[in-house]
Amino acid sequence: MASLGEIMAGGREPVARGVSTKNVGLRGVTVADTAISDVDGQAGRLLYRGYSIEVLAERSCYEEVVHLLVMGDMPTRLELSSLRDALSAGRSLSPEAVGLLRAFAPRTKPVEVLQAVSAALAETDPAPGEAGRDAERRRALDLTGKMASLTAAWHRIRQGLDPVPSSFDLGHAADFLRMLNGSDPDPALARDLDVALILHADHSMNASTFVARAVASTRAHLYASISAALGALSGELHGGANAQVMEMLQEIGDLHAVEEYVRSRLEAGERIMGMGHAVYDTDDPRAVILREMSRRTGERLGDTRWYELTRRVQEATQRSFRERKGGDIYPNVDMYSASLYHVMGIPRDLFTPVFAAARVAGWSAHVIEERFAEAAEKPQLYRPLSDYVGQYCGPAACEYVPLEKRV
């Protein structure tokens, strides 16, 4: 039974043992009311407060999409300019967080890197104590510019080159592949990019997102949620399975494998990544754009290998679920981010952070929201039941046997 305090904190009488209703995995459950973001699974629907993500690929940029996101509207002109200030400022690292970043051996994860400092930042925050909704969405602003440039820095540290300056010119897209790279991107690419952003950029109560509201509803602080959804992210069923699915198209490597690589994968009762979704019973509308963008990219830049190779998968994989199950499945997000990062010369264990950069604008909107929602709304802790499986001892608790007379 919940304690007083529990119950006070919220706002609610506590369930009695017995009458639960177990949901493992909370797939269809409702947790909270947001605003943020809708999906519909069987329309192929997402939208960011009420905008269609096809009509936000087609004719926005991240740096707007960051403002719907955080602010809570489409800006301005000069709300817009403001942003990138914002944005560009986040960007440029202070030595203390550089130095936080030469710290790790080379062989760490950059995920894991991201994690670290993204905790750690809440020390270099120059208003620690300032409160409010508005002092959040700062907060918000200078981690989604530093998501980015901690990103290009810990790859060029691990390779032991110094970490690129900033640049207050560019977007935030083409200054990430320009911080990366250690040099200007091709206009096109780095366009390319500003979509991928986009399409990251937030997708409802998933796993990372449900996490990082857990935190923020504990009153943790900004970079503590953060953190904690880099940890969630960093799974192979969530934000790394885009770098699964890259793995999984090297190692088939050529068209002629692919027919007998899902065979063998599906008749072992194993997955093939980037294929299916929690939500989607249809088309995941993201990776219908990535898709085009996948095709379209590997073509100008003289290499559709990869994005081959992701369509013939695909193929064989809906070809063979549906001679096996006599239903549809479709490609996810991850399917075809996976050759596009790749033929724009991203490295496979970056793709994680570069959704991270993209996400942590979607995670930050959620924390807010989280933060400041009226408490009449819900209960300001999340505080789950689970079913006790363990041993009993009888009708009470276990005897407790000293040590010496363990057997």
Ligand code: COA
Given for the second form:
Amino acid sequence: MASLGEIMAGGREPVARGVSTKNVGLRGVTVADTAISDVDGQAGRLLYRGYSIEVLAERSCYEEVVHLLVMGDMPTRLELSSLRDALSAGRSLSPEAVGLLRAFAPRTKPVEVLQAVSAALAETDPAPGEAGRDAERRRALDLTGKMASLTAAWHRIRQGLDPVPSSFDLGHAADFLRMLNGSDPDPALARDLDVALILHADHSMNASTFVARAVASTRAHLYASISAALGALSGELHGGANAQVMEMLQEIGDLHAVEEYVRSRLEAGERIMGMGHAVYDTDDPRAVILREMSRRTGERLGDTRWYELTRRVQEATQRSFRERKGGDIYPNVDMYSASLYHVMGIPRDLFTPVFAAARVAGWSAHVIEERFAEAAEKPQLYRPLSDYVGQYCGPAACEYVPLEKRV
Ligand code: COA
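Take the protein just shown as the form predicted alone and give its structure as the form predicted in complex with the ligand.
To see the whole picture, the full complex is given below, headed by that same chain.
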């Protein structure tokens, strides 16, 4: 077999224009300009369009943040009221959408249902041919409403219950809890969820957002981008980690078992879910807020066991990590959202859909930016390269052996 050098010397044509620089996993590679959010991994800072996440979590509601991300600025009272109406209308599910949900086997994972139904919603778009930024914003708000109601409706349907219709009178987070449980939520829990949605609404160029933008760059519709992003989010190294954290806490079960659990996992070269981040070298600011919420809500509801367990896992992992690797590791956004959602009564397999119900606003904002921003460096179509490491059979392609002659 000829070597790659020989093949290249034989006049193999370059497959794409531009200078090839290899970077496996795209770490440290900037692929787009964005005005949506900024993560400073050294300082532990997260901004949505210039506003710090701490201020938004303390003073805003999720609907204001959706306006900020999707429409581009903080809303006036009037704008907020019309955005609330758009989200409420989005939460209302058509008989077709409910019919789609009823077609799944009850065991189907909620995040997979969301992924499939988000793509199929393209067929229910009232004006599918409508193009332009305003049309995409309309779709974005509709999908943001629907991600919550689809999650809640699927949870009801898989239990053999009817979906609870959405309400125009409640905020997005409160209505989500009402549609999930069939009763008006405790206002403090609704506010907890509201803040959790704010904290998960965007996070610059993470894996699912990159996927959403790459799909948008092909000029596929918004529904295709959101569906693809949901697939990326579902993985345990990304948005699937919050459910894995809960599974880990339930497996550990007891504070005395934490040290041994963490030690044996790390010794086996396994990862502790909810710990570590590709960008933050310090505290993830969202984890700091969620940790406090988990503690406070646990205390208020008289169940701090899961918060305490999480805290102990964090400390044991940090200690062990320091001893083994001589460096630091910090909890990420998924570490304390798990215990928080659990004490709020949200089932474990809905943790990632709740993440998606928040992040859909960020994904949509990125898709709109990808399609319509006039950034100088914006690519027309994402098209990275790969190094071929398969077999070469000489300057010509390999000889084809018919099936009956292959041994
Ligand atoms: N538990 C144990 N070790 C971890 C770890 C974790 N959660 N996260 C990273 N590490 C270790 C790796 O094993 C690696 O060690 P090595 O250099 O000896 O091989 C080192 O830290 C760097 O890992 P790497 O995967 O290169 O770091 P990263 O910054 O790319 O990782 C994550 C980011 C999120 C993929 C990683 O921290 C992880 O897998 N976390 C658990 C999953 C999770 O919580 N995901 C949600 C993210 S918001």
